[in-house]
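A single chain, nothing else alongside it, follows as structure tokens in the form predicted alone.
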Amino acid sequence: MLRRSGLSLGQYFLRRKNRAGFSWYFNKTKMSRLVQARRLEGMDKNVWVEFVKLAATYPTVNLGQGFPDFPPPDFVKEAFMKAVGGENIMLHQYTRAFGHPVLVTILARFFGKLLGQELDPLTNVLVTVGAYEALFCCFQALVDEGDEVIIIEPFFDCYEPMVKMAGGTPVFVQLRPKAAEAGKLMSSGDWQLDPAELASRFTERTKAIVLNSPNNPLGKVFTRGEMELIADLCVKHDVLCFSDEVYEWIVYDGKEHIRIASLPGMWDRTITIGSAGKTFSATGWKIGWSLGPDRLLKHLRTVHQNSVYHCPTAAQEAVAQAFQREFDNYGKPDSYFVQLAQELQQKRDWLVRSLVAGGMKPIVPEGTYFLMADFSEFKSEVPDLPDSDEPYDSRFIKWMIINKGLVSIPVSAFYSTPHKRNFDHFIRFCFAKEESTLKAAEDILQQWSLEKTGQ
């Protein structure tokens, strides 16, 4: 065995005890000058990242991040074994960078059908890692220093960073609470724009409007008439609009999906976002697509292919079979589509009761598998710090977590700062959960309950 002859440098230091000598090296070595770019500047925090490391943290019940804890359909499940499973070695290979041919194809069906356009799967239909690279590529593609980008409040939550690090503007208009109906529950329907205030927000600087129909976290369903409104204010003002319609299966009470893309004049300057997470129950696979006219979409593919360029070949295999099995049962009971509705309803119902007999004041969702809760009538657990800078909801849920067992969302995550603290007596459930989750979770709210009347 041959040794190395020599000491390095650093050994040569410490050989000789050079303390000074050490340290003069190792500080001329060591790099001064700042890294992080601009863009990056006050993003590094995350609620996900705090609240799901809580979670694992310590034992509990976990309504707070949106997943299913329940597996995806068996048809579903199948298509994805068969297509890493079968003799076709090609899907363990590159597919089309902008969208396994399959899956364009369908999806351009699909959708084509639904906006009333003929899709063309090449142009118009662009896959991309979830819906948030969907959402990244529009924010990277079509917005510029300067730009100025509404986000209608609450909102999911990388809107507004995305828009700074695209260097645009965001403007913010909020949904505001009307009261509801005496001795009902407040719905999300109840959360209104003021038409007024809305279109004070187009200015001439104004390039695109973020639209999230079901929204996440308040589960509202934006009306026909909310809908042409936002429109007609788009093409007045020649403004794009990209549409977040990642829950749109998820709707409750015999509501009604409306896609913008489809209204008068909004094809051309709408970028339709979906998810395969979302829509069959499978949120680790990261498929998600983005539809429009190719004089958009030709610039989101710039922004993918010179970044992710390509995603999983046998999940998009996976997810074009359990699409055309939707297409051949669409609108029928078989529907996977039809019937999820129908069993997160029953969830949602279960979990507002629970939420009630609890002493909280859920916001009954008119779509998603989030509901909000107002729950005031806990503060008194919690001693409010006025002077924090951490909204008072993130505080309660970290108590909540340690001393109850029970995760949420805090809803000022949903809100830019200025309005964090008009909201911050709400926190978000996710109610996609197995029964037994539910059921956990009801019986820490009534345990709760008791505790609270000194039962």
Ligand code: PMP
Second form
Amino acid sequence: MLRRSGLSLGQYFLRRKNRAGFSWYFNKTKMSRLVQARRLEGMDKNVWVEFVKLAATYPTVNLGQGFPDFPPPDFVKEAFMKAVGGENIMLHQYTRAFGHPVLVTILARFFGKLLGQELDPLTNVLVTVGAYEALFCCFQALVDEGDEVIIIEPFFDCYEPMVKMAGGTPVFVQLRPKAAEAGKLMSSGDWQLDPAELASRFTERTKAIVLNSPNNPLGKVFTRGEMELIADLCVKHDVLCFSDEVYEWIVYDGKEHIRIASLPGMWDRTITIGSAGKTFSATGWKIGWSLGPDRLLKHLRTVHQNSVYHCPTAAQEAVAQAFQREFDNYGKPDSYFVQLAQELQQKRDWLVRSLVAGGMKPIVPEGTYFLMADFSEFKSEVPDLPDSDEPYDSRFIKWMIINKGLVSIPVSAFYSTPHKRNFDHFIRFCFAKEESTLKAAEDILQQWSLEKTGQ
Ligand code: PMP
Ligand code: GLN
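I've shown you the form predicted alone. Could you give me the structure of the form predicted together with the named molecule?
To see the whole picture, the full complex is given below, headed by that same chain.
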């Protein structure tokens, strides 16, 4: 870059210095008032930005951010290649703003069946840039200043800032761990809501509750009983439910994924959110959707049309073809959804074994491709700094990245500020990884354990 611009090192630094001088001048003259909107205050930090960068900076085995390091299935890749390279040149142009017609049609057919509800592709389905945009539209469209939104901890981190950006107030309720059965590892199912505590969070200001089953980062799959408890409270207090179901196909040990919108009284008050990234192991495609009654979705469409407006056409076409294939194979051994869960269950078990052998205490997840592990036994490695602003798990992982070459995500990132410290002895691992990656992680843990025990 220096050579291209023909500058000597001295000239380069001189220019930078001069530029710095100008910016100082402008800062001084123009920046006396607050630059950023007030609603952004306290939201500049982001765990993904920070840890994705660290994972890229050091040579590591990356079990951090949630994405498969194996390819999507062939039929999915082929559908994309056909969309981009095929005869229909219109797939390179804009399509319908609220969802490409073939995609909304198949989503309506597919999920209509699962929800026991006739879905109109034009009014009950909205295609978004990943589940992220679907969530953002929910909060922007349906949460107002002064509204309260109930969030179940631990929670996918973006719910809290999104509620706040909409002017709402997050109200937290925790999944509480009970002791595991004797001689067994703890399961994500051992983490439960206290019904009385949950009920106490519903007030006349409650506008919505966010439900995420299977849950990221814990991997909990809410039971029908737990769903019914939440549904009854929503109906009783006339509260909306934003149901983030991006891991709907990734459920283990014969557990059942329940869709809360299918419970009595819930269709009319629920937005169900999904992600092609999670569904077809293609997180970079960023195609998501919301399903719900028109009375709610029409407001999400208003946010969408005035912000993102439109999602990539070719990717939507490919996701539509992939769903059509899954529709035809539903529940059959050939179904990718069936195969994905089977393969991931083996990977889960592998990582659980590696962590136990290495001295950590994993919580066995019932769903998702994440697990939380208690690393208390490793605390002697990194000194505690009780006065530090940074939670212990975050500092521990930074140490682990640099010294052991292993990446994970601090669980404190999935808790509200007052509760972070209580859970900073957990870290989250992603196991949607090739065998070679899981083996490399196993080797690191094994070597580490040998060093710790002085063997
Ligand atoms: N919800 C949860 C629970 C997630 O883990 C993620 C991460 N992908 C999202 C929503 C966002 O999904 P997408 O990549 O489709 O935007
Ligand atoms: N959902 C993924 C995870 O939990 C990715 C999140 C992100 O990159 N923002 O790891």
